[in-house]
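In structure tokens, one chain follows: the form predicted alone.
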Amino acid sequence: MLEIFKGHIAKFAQIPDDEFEEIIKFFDTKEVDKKENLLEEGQICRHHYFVLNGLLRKFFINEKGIEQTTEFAIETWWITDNFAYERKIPSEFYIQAIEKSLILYITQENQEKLLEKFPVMERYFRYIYQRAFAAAQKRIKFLFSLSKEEFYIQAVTNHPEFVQRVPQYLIASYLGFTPEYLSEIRKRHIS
């Protein structure tokens, strides 16, 4: 499984294999049950997650106490309320796992002696900041330009694999509006 990282990495930075063997001991690996959370609201954000297999999310509960989803993570993708993750404040977010997943993590003390020992894990986490950042632009972008229709349809081309592993409920959530009428839409569209 460790080969999954090593060749996310590999994609943005290159890392001879003993340099790999060190850099993997800063992190440790995690089984994550169905429906288990890594974080809580109110908790301290004292990680930053890797997914080498399975699916997260990451979700607010609103004043109405309806969860709002604002992130997935499936293989390869990191997830973290990097807010309080940075400032070591407690997260106003939940991340749970969606489907039973294997993880890795990291403390933000041990990144920064990682980023410290190899600064070429600089490079690597500045790319993996920068896709995250444009990632949150667009979904603005869609948030305030297309109709909720239109969103569902950019998500679904631009991400076909959650449609077939990510409930609808939680779809809806993350879009931002009810299971009913996103089965509206879905009916329109399938047919």
The other form holds:
2 protein chains.
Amino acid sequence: MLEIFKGHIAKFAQIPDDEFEEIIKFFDTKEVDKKENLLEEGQICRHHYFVLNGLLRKFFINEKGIEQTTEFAIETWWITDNFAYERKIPSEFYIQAIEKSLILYITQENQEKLLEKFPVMERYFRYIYQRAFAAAQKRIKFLFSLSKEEFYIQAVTNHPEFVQRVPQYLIASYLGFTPEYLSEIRKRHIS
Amino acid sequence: MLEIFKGHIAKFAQIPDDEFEEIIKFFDTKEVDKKENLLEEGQICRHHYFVLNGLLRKFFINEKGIEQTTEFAIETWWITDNFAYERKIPSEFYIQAIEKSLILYITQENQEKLLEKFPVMERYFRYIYQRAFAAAQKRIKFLFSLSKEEFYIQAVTNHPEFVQRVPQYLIASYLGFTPEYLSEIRKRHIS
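Having seen the form predicted alone, I'd like the form predicted together with a further copy of the same chain now, please.
Next comes the full complex, this chain leading.
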């Protein structure tokens, strides 16, 4: 399973096998059950998660008591509450497994030590954050510019793998729809 | 003026003076007038901009023909359309000077060469993207969770330097308000 992580690093940075053996020591793995929380609102955000297998989501509970999903993570995606993680402060988010998942994770202290000892990992994480930031900028534009229906079509077109795997009520939550409204849109576009 | 950039790098990475002299050769500077565009919709996004002095904004023109501001950049902030920049594709955004500004900029090719030649700059850019991503995640949460009025109060509290410098109609555009609605909120909170 760790080969997935090794392969992901290799896409961005060149690391010899013996160095990877040292690098991986900074990480731990964890199996999480479906619906299990890796992080809960109010907890100090200590970990950065990389999905080896499975599917996670990040959400917060809004003022109406409804779970608002803001991110998903499938295989080879990183996920955490980055603001709280860097500052080791309590999070406003939950991170939860949608499917039974196998997770690689690192603590903030270990990530710092890893980057000190293996500067080549700066390149890897620079790419991770660069792409994540670009995707977040795109998301912000969508939130302002697309109608709810266009937003759904965009999601289906760009991320068919999610739409297949993620329960409909969670897609509705990510897009800021009610499940009933999503069901209506789907009917219009399937028929 | 380049001391501003040197000081900003020093916050994240240690670079000797003679190395900085080499690093700065990868960049150019440019003076931009108030309302001048550094990037326009449809142009290939070739540059990454760092504000030495002044104030920029990024916006797109929505389907109603209205300018929707999505980002600001003051001194020591980086700004570009990251998605288009990495891929050297046409941008969907404009980047415009709000004040007469002095800008440091680098091309995508030069940024790649710089990172190859000075891997210590990977650390610098890793921090830049890491923080930018964390801020974007926070923004997405605000877009979902706060009422328009709370959103404004949050902006005033967290970024008083913007609210002082940026014309009110641009703050309204950033927050997704009409200028009239912003004016109402301001009256309520100033009185």
